[in-house]
Amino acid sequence: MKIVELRVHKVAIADPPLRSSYGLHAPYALRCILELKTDDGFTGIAEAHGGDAQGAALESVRGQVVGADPFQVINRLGPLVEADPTGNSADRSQTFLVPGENPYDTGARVFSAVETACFDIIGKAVGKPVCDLLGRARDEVPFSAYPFYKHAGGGGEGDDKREDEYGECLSPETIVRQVVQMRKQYGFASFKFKGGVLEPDIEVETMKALYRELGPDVPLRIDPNSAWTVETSIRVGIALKEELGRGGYLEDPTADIAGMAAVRRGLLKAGVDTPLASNVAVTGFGDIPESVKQDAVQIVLCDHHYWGGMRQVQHLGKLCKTFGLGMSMHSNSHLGISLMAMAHVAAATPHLSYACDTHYPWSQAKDEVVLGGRIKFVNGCVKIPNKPGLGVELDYDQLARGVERYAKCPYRKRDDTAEMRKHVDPNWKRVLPRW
């Protein structure tokens, strides 16, 4: 079996004006869809971060992929996982760069897409789901809802402007309304709130309001993306001791491993054992020794995209178990291909001890590119389909619409700062820490 064709499709999907410490989401999120076709008639697919740079990076491995055996090519591309195209540093921190725009993990993201598409081919060739190739540990994967502060609007522009399903949510009351709506529609049993946007006291009240609404048996998390000082992080952690103490966590309240370690020491001194999670301070295997040494992060958030693929996530799971660390999964704006890849790798990672994040409720059926429409959640979980490979196929009509949408929209990379300046404050800049 040989790969005879590599196709990269750059698509745009409507994205609501969601807020984070990075700034404001643009009206469109960008994704790349990778297709690999073999001489035996199999097609493997994957979804990656989007934009011109990611598309070019995927195209750059054409010579190494086309003509190769899908059973072997992913090992030959292994050096991409550790590659540093800048030649300056091995640091792959997401502290200052939004996911998908970090040059240090470009190779890992490319490798992940090729690996996913190859596993899709191999699964189809042998008639088995991808998670069975890796070693299935569970049949369904629980996901956590991802409520955000947001401005009014449903995403899209011009004739493609979308309805606003959730409305403006910039207060504790409206975030509670948003969460209740998501829970009713998808059945989520845990919730991660994106903070780092308003004054910390307002975000504390938002978490307390969610706790009052959902009750003590629903795990809650908050992620301010490094927007707080060590002192503010400790103060918030103490204030939310009860709300985050039942299966929840405090994610990346402040920047870098040293800062996280200082927060951990301050919380323990105050008698608060709320675990700290990270997908910013710890983003590669090289971060783990120092993090463990300083007890900076107790839960690592994996992501098969920028950790370098599904097998890397499995390796991370074994390492986390060895050092007594918990494990969850990070998310970015995505479509159904990415969701199914996330579900398969989660199903094959026994130590994934917390429900995975997902942005999927923020995407819309009009943009979905998998045949049959949007992936269904049952009680907040995605069930692994009894189909070979990832279990989904491309809807080529929908794919063509996504490609056309990308060609028409002006966005070619994610830039949350530009959107903040355009719509909220012309002088806005990301300052860390802000509070």
Ligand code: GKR
Given for the second form:
Amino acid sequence: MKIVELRVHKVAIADPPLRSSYGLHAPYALRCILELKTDDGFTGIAEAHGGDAQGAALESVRGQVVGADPFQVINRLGPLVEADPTGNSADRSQTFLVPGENPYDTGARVFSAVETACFDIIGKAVGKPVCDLLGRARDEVPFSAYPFYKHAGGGGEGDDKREDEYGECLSPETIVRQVVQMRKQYGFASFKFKGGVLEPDIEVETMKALYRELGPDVPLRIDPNSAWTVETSIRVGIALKEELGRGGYLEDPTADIAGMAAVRRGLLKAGVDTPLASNVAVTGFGDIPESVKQDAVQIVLCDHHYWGGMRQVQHLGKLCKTFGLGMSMHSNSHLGISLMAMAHVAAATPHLSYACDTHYPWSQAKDEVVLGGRIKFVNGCVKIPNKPGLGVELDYDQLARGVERYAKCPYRKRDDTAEMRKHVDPNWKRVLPRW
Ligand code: GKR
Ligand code: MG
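Form predicted alone done; form predicted together with the named molecule now:
In what comes next, the whole complex appears, and the chain from above leads the way.
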């Protein structure tokens, strides 16, 4: 079998004005859809981060991929996972860069997309779901709701302005309303709240309001993306001992491994052993030794998109198990192809015991490129379909609309700072730590 065609489709999807310590989401999130076609009629697909740079990076491997055997090409491209186009492998951290815009993991992101599309082809060729190729550990994958502070608006621009499903949510009461609405619609049983936006005391109050609403059996997490000092992180960790302590965690309260380790020490000293999780301080295998040595992070968030694909996530699972670390999954704005890939890799990673993050509720049916429309959640879970490969196909009409939206919109990369300056505060800067 030979790959005869590689196609990269850059799409834009409406995204509401969500806030995080990185700033504000633009009216459109950008994604790339990769298609690989083989000489015997199979098509493998994958979804990656978006924008011009990611699109060009995917195009750059055309020469290595076209003409190759999908059973072999993923191993040949292996060096991409370790490649460092900046020549500075000392710090691959995501502290100052949003995921998908980190030049240190460009190769890992490209590899991941090619690997996913090849597994889709291989699954189709042998008649098996991708998670069965990797080794299935579960049939359905629980996801966690991902409430955000948000301004009014449903995303999109001009005559493509979308309805605002959730309204403005910038207070504890409106976040509770958002969460109740999401739970009703998707059945989520775990909740991760994106903090780092308002004063920490308001965010503590928000978490307490969520706890009161959801009860003690629902795991809660908060993730301020490094917005807090070590002292603030310890103070919040103590204040939320009960709320985060029941199967939840405190995610990236402060920057870098040394900072996270200091938070851990402070919390333990105060008798709080809420685990610290990370997708910012720990973003690659190179971060694990130091993190383990300092006991900085007790739960690592994987993400096949930038950890270098599905098998790397499985390796990470083994490593986490070996060192007694827990494992969860990170997400960014995405469509159904990414959701299915996330579900397959989670289904094939037994050590991943926390419900996976997903931004999926923030995307809309109008933008979905998967044939048959949006992926369904049942009780907060995605079931692995009894179909070969990823189990989803492209809707080419929807794909064409996404490509057209990309061509029309002015966004070419994710820039949450620029959006903050345009819509909220012309002098806004990402200051770390802010509180
Ligand atoms: O979508 O604004 C966002 C999030 O802040 C995202 O960019 C983060 O990467 O979900 C993420 C996280 O867990 O840090
Ligand atoms: Mg995070």
